[in-house]
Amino acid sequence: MSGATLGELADVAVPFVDVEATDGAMARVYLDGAQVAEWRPAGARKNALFVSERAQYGAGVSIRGGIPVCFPQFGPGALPQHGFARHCRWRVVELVLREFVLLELARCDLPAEWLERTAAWPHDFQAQLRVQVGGPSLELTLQVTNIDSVPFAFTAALHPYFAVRDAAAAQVHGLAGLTYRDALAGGAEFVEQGESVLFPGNVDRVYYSAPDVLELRDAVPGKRERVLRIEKRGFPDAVVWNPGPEGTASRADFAPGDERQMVCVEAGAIREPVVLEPGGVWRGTQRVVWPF
């Protein structure tokens, strides 16, 4: 039956939403950083999400794992890693239950100890994700208003962990010809030269002016092929990153070998930030399509 339930777990108080389509599609969402943890396309058994089961959770913790949600930042710079909105409590403002189910948050409070960590981003604004789960696809929009008075800038992305069967044979298509930005070469530019983006560690490229669709191939020797499809509008960029084994060494909510279960496509609004005038609204989509 669709519907939605709103639960604790049983260990720590983590408020969460869990919501159902008619055709048994569902997604776990955590108020806490409006992170989604689980999805399950309708007739799935398993979790198309990885998360670790080192996995932290509470007010202001990001759950290794799901699809975080970058913003205003996204990496490195004035903020902490990726920006605050992650770390936000967030609110339920509007369920819709149809063949689909659509969940919107809005964000609401930071925790005390968040709220001098982002004196370099001292702008009202407004911010909602829609979560759209049904049938073979989740879709989340994140919307950003700005009700100050001065125009901001803010860079964003939709982070998914997606989860693979085995990360060295993976395969990213849809990105040959691009320049991309290079964390682990210093942020140098390069030119991707190959016709799939292949993970043999680690990996964490930022490719501009990304195609609309991409496509995450999840192949291993001896079993059928599974093609996930990653649409996003609004998002001009697209990020590709697989911590490698030395990346999930060095934190400690991942466990040994989470490496190889996982695969991050993002969109993202990284190279250019966004510059939204007072009173202007922008909008980020990322839907997935997976067919089990």
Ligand code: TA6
The other form holds:
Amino acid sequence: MSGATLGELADVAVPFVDVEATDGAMARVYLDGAQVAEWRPAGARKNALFVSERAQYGAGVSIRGGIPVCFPQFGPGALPQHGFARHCRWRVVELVLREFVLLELARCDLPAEWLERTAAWPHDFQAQLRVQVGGPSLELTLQVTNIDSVPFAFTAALHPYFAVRDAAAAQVHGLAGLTYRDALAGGAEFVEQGESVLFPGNVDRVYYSAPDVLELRDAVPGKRERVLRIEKRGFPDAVVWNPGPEGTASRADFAPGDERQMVCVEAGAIREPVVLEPGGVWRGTQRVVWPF
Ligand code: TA6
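Same protein, the form predicted together with the ligand this time rather than the form predicted on its own?
Below, the chain from earlier opens the complete complex, with every other chain and molecule after it.
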């Protein structure tokens, strides 16, 4: 699997769509992976999402940053890590320039080696992602429909990389007292003892049955704290992740020091797979509100 930098793609048709609200809020969504790579709330000058300068773009490649869609598997398992949806080309079903874009994935046109790797989940499905911007908010809804003749099960997540001024000073609030699975402790479960989750280095946790509103507090000494409100509906679980210096060093599409500029706070259906009967429809939403 190979990718190209954004610069290398400059001369060819760039495979993304921009949604721009009348108030100036905008989101850029790449069709490969239905991946939002840029979100500027109304009045904001910068991308509120982190994207590495070493991110790769193109067919089969998931951009390092933005908001990858993890489906039909979150994390490792029978399928490649985080499933195949983030590696597939989605198609635009509807684009209302001033409001939203709706993308769809029903079959994955992937390179041959990838098709073999999707064999572990051979189901007929339809996935749609609706991306809406306006004012201070960005809202993503993932909808999955079973168009197969048998039930199927999946796990899923929306995996935003939020840009922070210093991850070492950032905090996620709202998870106190919850049970979490710690990937850094071999998947052992613990109860969150802290008032907030901090990011002194690598942190990789799935919090079960998390509240539908969390806060990402982006604090820097001497500057006003920025509190990003992160809401979800339909997704029971929440994930917090920072790769730490070892995690960025071990991935070619991260630059050294990137771990200080990002924190992932994800909405997921992870602990209990979603089981859909034929004709069944599932929806999960994540909405983020930028502070002014
Ligand atoms: O959501 C957290 C996580 O599952 C971590 O375990 C980490 O691997 C991260 O996702 C990114 O995964 P990726 O395959 O994109 O490197």
